[in-house]
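Just one chain follows, in the form predicted on its own, and it is written as structure tokens.
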Amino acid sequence: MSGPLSDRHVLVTGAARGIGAAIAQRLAADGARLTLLGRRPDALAALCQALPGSGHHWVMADVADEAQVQTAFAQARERQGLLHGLVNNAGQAESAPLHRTSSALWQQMLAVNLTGTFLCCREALPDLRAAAGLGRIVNIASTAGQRGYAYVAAYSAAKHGVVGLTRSLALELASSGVTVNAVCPGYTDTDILRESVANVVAKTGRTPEQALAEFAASNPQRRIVQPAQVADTVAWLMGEGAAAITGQCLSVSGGEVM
């Protein structure tokens, strides 16, 4: 399939829904091959089938596992060949005081939402370096790796690391011509928004709509964030026109974070 992206690999971590499927459909549409990591193999297989064009594939891996990730980014390449870009999506988001903040939901958050990120990139490098200036990472960080929110410390301080990685490793790579850049969703409509929307239901009696209106309430449009629009900023960061932006984080959240 033509298009700015044809003959590119690209892989997308948690790209079984939300966020990282809306990417995929994207990239898939912009000519790109794609191999979708996650640990849900039906909703992977469905996507691939899905997608615009053919030839994409899916592997499964924890991204916090190191030797899951380093047998997930063989299979790709075997698959696929050499990657040419990579998009860091998976993630998770857990809210609990710091109080009330254990041991294990902390490294939960650090697991999934930086070392997988950390894991990903570093198997990802020798593949980019070679791509002959079209090397790409683009890691989906959060506007609250660029701000604070009450309640998430833990996945706050993640994502606050997903920026200075970012910033860190592009860097880094700046002379081989590999750009890497975040992108910072606001509130966005995905499974993740719904579930803190029943949290918000079931902890204070409010209704679905209120609770919505009041995450709605950062962003100064007063809109929840789309998942095509984050992936139309991911497509474009990959495309030839952004090579000079690097070591950027873009945040995508109607003015809730200049």
Ligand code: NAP
Second form
Amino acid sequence: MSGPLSDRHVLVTGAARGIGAAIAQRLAADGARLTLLGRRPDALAALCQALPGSGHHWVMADVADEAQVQTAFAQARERQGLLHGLVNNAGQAESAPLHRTSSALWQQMLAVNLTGTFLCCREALPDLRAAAGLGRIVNIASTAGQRGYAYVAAYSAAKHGVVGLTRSLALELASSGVTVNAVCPGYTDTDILRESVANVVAKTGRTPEQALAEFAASNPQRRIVQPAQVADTVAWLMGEGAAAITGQCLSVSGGEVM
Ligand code: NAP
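Mind sharing the form predicted together with the named molecule? What's above is the form predicted on its own.
The complete assembly is shown below, putting the previous chain first.
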């Protein structure tokens, strides 16, 4: 399929649903050949079929598992050639006050959100360096990587880590032409937000509408961000027009962080 990303091979992690699926739709519409990485074969296969264009593939991996990530990237390369782009989108957001945050929850948030991003960046680096100035990494962090929120210390610490990783790697790769940026969505209309709303309803007795309105109120535009709005930002960072943008955090949050 022709478009601004024609002939580029891009791997998207956590692509089966939510923001990852929206990113996959948008990049495929722009002509990219995609490898979708995730944990649920049925959902990945169904999305592959539904994407615009042809020749998309999927691979299985838990991003926090080093051996699985290595195998998945080797399979992606074997099927579709060297990577031009990587979108680290896979993530989990569990909440708990710090005094009730177990070591297991803490480790899980760091493993999936931060270590997973590190492992996938490291695997993709040789390909991206060889991409003749077209290499791109986009890390989906969060406004929780730019500011604090109560009851999500582990998630927020992991996403702040993603922002630090983004900035340092951007400098490390600047002379190679590979750009590394973070996109930081505010509350976005996906399962993560629906679970957070259910949590508030269960703990406070508020209605789902009241809980959702509270999440929207943190956004100066009083909106819940749509996955397609995050995907549009990622697509722009993937393109040639963004070649001079690196080490940045783009907040897609209606002005919540500025
Ligand atoms: P989502 O609907 O829950 O989707 C999360 C995706 O990540 C799923 O495809 C899931 O795969 C995958 N995933 C989770 N753990 C994984 C692991 N260990 N290995 C591989 N894949 C894994 O969430 P979302 O809202 O689209 O979130 C996408 C990204 O945006 C995350 O990094 C999240 O932190 C970030 N974000 C979201 C919001 C928001 O309000 N929604 C705001 C800011 C940032 P399965 O289908 O196998 O579970």
